[in-house]
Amino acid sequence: MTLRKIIKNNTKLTCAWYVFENWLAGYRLKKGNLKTTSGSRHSGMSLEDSVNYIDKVFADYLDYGKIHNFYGTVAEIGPGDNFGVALCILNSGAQSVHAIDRWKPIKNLNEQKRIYQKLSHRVGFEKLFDGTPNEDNIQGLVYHQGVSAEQFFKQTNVKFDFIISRAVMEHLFDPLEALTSMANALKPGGMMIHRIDLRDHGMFSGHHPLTHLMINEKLWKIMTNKSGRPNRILAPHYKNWLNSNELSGDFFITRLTGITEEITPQKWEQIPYEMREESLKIVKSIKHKISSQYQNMKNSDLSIAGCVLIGKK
């Protein structure tokens, strides 16, 4: 057995593992180093596969937001290591997108260029490069690296007509803080739409589901407070954000704590009775045992492993 499946098999060994990551990721940070592969998405992909997969989270995002087309400007958090969407964005209407990432994901360059250069054959985004292209070429993109989310809608004097993220809000250090800037931040009709994982990320994969909320908070505080990794902002947190401020919104389920399949956007009711029924029977067989702080949630929000927030002001 190698010294990582010994780790990986012992919740406490993982726990100490995690502590040296986020020790080791803070001491590069005061150095300045921001890399990351958390965010390359499309390293290893096929040219098929990367420009489908821009496809349908930019289709995602009309969906979720039962839009058209984008128009004006738009932000896009944690757009990773390349700007498909963006351009599918721009393309849509938009005048222009602002891609904010505190990291900088390692990218292949070769495969970012098949990428661009595939984009480019598509009616109309070739008038979005001037020039080659690439990612350095593409109009209408303002890229602000090295900046959190929490920190850019905090400062900046710009409104959006939209703002929008996938799996990006669960790494956020402060995600609720931020949503309240992000509103803050839109124009007067203006949209947020994010869709959010509330999975651990493979933290403690082979172990139940919900073994990350057995951490105290403490102990979670020093495991990830300086690496990004999730921030166990639940269900119930942002449904709650959602109800305490001015924004119209919406909260749709797509994800169900210890169930594979992926659940198109809906409310709980909605959502087969089997499939309910067995995820809140894998909440129950652990719930005597997590951390005190989410002892009083419902099972049904501990049930709900994936969602999508949106927002209308």
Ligand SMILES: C[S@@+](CC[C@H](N)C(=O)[O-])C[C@H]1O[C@@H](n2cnc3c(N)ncnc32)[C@H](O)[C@@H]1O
Second form
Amino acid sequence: MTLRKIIKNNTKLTCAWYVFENWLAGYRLKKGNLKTTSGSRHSGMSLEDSVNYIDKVFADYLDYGKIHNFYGTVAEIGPGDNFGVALCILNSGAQSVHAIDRWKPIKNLNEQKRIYQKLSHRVGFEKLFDGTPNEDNIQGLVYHQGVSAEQFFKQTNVKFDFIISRAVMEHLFDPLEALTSMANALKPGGMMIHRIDLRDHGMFSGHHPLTHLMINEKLWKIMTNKSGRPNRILAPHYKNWLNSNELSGDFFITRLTGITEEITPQKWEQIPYEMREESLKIVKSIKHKISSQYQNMKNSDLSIAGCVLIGKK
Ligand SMILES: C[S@@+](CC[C@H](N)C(=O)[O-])C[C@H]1O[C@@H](n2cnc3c(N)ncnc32)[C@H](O)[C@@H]1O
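To test you: the structure above is the form predicted on its own. What is the structure of the form predicted in complex with the ligand?
Every chain and every other molecule in the complex is listed next, the one we just looked at coming first.
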């Protein structure tokens, strides 16, 4: 058995590994090293898959927001290694896209070049590049690299028509405080759309899908607060946040605990009964072992493993 397997099989050893990894991330941050593989989405993807992914993410935003196009000033948090979605947003009618990323996702420049070249052949996209199609020549894109969303929205004077993210909120140290700053940065009539993955991101793969909730808060903090691993802010936290501020909000479920396939965003009652029951059974099997702050949550809330949060001002 390899050392990796020995560590993975034992949750205590796995925790110790993440404490070390988190310390290392803090050390790298102190040295100004912002490189990460989180967000290197297009690395190793075929050109066709990359373009399909960009189109899907863009179409999902329109679908979630029930809008036909973007307009005005848009903030995309954590775009990852490529600005294809920002290009689609600009082409649909936005004047500018502010891309905000705390880290520098590692990218393959040849793959990136091919993606921008392919997109530049689409009707309307060619005018979005000021010269050779690449990320440095996108007109209307303002890249805030090395700036966390928490910091950016606290400080910015820019007001946004849209603030969007996908697979990012779960990596923020304090996403609820950041959401409040985002709400302040929205224009009247503005909208935020966040797709959030509430799973453990493979930290305890091979174990029960809620194993991460067994760990106490203090230990979780030193396992994750520098590395950007999941923050364990769950569905009820987001729903409470939506209920406690001036935005009119909506909350849809995209995944259930222990169920592999994604679901189209929907309300709990709309999800097929058998699927809900299967997930609830998985939640109940670990409920007595998880830490007290999560034990107080409803089983149906612990069953929510992915969601879309919409807030309108
Ligand atoms: C899992 S990737 C998602 C990338 C892309 N949105 C997608 O769906 O393919 C998470 C992204 O969020 C960025 N990120 C993580 N924490 C952040 C923070 N606090 N503020 C801004 N960006 C952050 C990462 O650097 C990365 O680009």
